[in-house]
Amino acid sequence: MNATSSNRATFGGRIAAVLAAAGSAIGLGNVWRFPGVADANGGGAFIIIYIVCVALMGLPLMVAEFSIGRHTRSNPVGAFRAIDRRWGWLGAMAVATVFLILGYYFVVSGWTVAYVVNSAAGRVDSTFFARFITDPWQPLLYTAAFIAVNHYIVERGVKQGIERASKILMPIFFAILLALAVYSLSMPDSSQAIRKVLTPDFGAVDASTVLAALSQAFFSLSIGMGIMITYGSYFKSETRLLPTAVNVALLDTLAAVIASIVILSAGVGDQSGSTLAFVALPEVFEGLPWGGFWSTLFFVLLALAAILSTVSIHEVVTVYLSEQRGMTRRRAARCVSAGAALLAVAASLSMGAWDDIRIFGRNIFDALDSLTATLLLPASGLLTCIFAGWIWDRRQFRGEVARSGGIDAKMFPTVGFLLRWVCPPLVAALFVFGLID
């Protein structure tokens, strides 16, 4: 095991572990991507296929990453290296990937803060987004404010920072989401939205639906990023890994389904991504009673999802610098925040003043997004499948998963089978179709 294991911080217990991991998994994609994809792919039918993809690919991979982290009590680089020195580069790949993600994710996170402020002030209209993202200074100021909050949480450490933030922010997130769901029942399309979500339309399902569900399951659960390895390294010895992974997946899916009811009730299911969140929905709220209040609440929800996700991404790189490069946590966190801030400046300005700078025909923001989502994350996920299923000593793997006995021990053969024979071709398909799309 890694030498850091003897004095490594841990989460306070199972609930803290679930909330922290679920906070990482529940990101902006649950709110602004899942509803539109579900609407276009048979509603409830897509949700059923998505759950199957989570069971066949997401859960085994999450359990594997939890196991690697807890077994080694180390960051992704140290974890892979501790098990097999030849595979340390895979951890380095995960760390580099999440650092690139952090750069442009900070920009989008800054947008959510800007919309909280401007929605509350009644300054958001149909033209606000286009004017805002091309402004050279405003997005940078809001991004800086978001980075400061993110940095504060990470710098305070595992228990006083990440765990405490998860325990406070996750209940608030779900309270706001449920409030928005109740409010959405008053919208004209609410009954149709509920039917869409709860009634499977398998006539709208084809091969692209399965691929979309597979993609959503992969990216939604924060696998292949080193995050679950890092958080797994903070789990107590008695934490049951399989039930923890199941609870994380359930919370993640619940958030996505409730968000789908909200979004589809507003009649904007044909939109997705930033267009849905920052253009279409504000227009809907603008025409509703108390629209400014509910619009502000929606963007508070997005900001909470963003902070919980970016804290976990930041932590992966911070703990790597701390453990592998000998930095104090404070210095490591500052290096990560400063480096990601520089990337964020470039990504933000590429939407306006630096739009003429192109990387393979894309601006800096889109290039970072495409590189990580299309190439690095699927490749990392595929290699993690191979490592856990074929490289890691099966007895050690079983020892981590089956430590608590009971259903955990009984389910290990299934987890091992899925990691060896099912997960690799599924992730490989995602990788290949992402490249040729």
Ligand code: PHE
Second form
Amino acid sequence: MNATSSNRATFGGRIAAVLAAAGSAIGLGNVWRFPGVADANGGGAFIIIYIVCVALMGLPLMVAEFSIGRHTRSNPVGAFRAIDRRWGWLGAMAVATVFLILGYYFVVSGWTVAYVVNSAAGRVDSTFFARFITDPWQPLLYTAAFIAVNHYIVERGVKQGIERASKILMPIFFAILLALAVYSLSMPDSSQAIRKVLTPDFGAVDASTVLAALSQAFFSLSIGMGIMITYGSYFKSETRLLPTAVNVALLDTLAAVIASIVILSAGVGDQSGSTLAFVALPEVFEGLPWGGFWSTLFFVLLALAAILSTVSIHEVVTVYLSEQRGMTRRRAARCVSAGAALLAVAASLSMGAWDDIRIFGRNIFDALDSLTATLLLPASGLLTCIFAGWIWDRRQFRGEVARSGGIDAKMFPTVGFLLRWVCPPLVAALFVFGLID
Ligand code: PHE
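Provide the structure of the form predicted together with the ligand, given the form predicted alone shown above.
Let us now look at the entire complex, which starts with that chain.
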């Protein structure tokens, strides 16, 4: 099958493009990682530094990925290969990386669904989590339900599936987030939380703050993993790339900042990840009026954040299989769901029954997490910068970005400069410090 076939699906327009990419970018990291990192690094000061990192590293990389995708109208492997035959392996690396991520992201996503159901039924207390994740069956059932929904969206295709889901679910996500933010104003720590987010404390900032901001920006914007290449390949020719990337980053940052108000108001900013969401927060909700209702709503928010992120990963692998391996979309989607489900089963069981299987001292879940987050993602991010900044023919690259004129044409020299000289050292720093850490 021709990887750059012209009858490929496209998104309806810029709004669809923004919502789909923002759906990928806004994920669990915005809710359970950003607030704690911001809290520990000077609150508003962190947010300012974060925005600078997004502008210097995130936006150029996102524009580069969008243009690689749209220029080639292909999946990551086909895309790199079409621009330079020797670089197909980088696409393969990205596809393999996101597939591994999908394996454990599905597990955590299943937990969010379990918490929606169990909070609604009033069964969640501070001991629930430990019992739940070590149970061999319960987590698997919820993960299976989550995978089924994810599969349904991807199998329906770019327009009917991904675009539609993004257009429906993103507004619901923001409505719930705003409702939670308003509710959080009634929590005891709320005025302190707002002060934290709005006032920069540069005294708490040091070199590690910059690294934390870089790493959060990189992960949160879903860059360096072929996702934005894949979504860019569905953009219409007239879609402006820089404004699209700016809008995605704005929505992503807005979600993270509002989530910070909620999380810090609840006084759980000293926690992060699953402990924050599944242990500390339920405990806070337990003591609040209407706590059960709001905690259910919070887990709906998490599940929504998770679904559009996992859909974007699933899509990368699905379109790779269909275009490079000649499968129909349906068959490809099934292979991805089945393969990721197997990984998810292993990752899920590694929290309990299979905890004694160790890879470099870690259980399967943690091994997948650290292999992808500290090694594979920064590596493929770095190589993508180098590819866009140094390997891709400048005129071709400019032609793709500047296609619809306007701000894209005007800003191309800046984007190109950042990709060549600023992004590689920044991402390299991430990579090196991630390894040492
Ligand atoms: N960007 C998502 C977040 O902030 C995470 C994600 C990682 C999404 C990998 C897709 C792929 O949580």
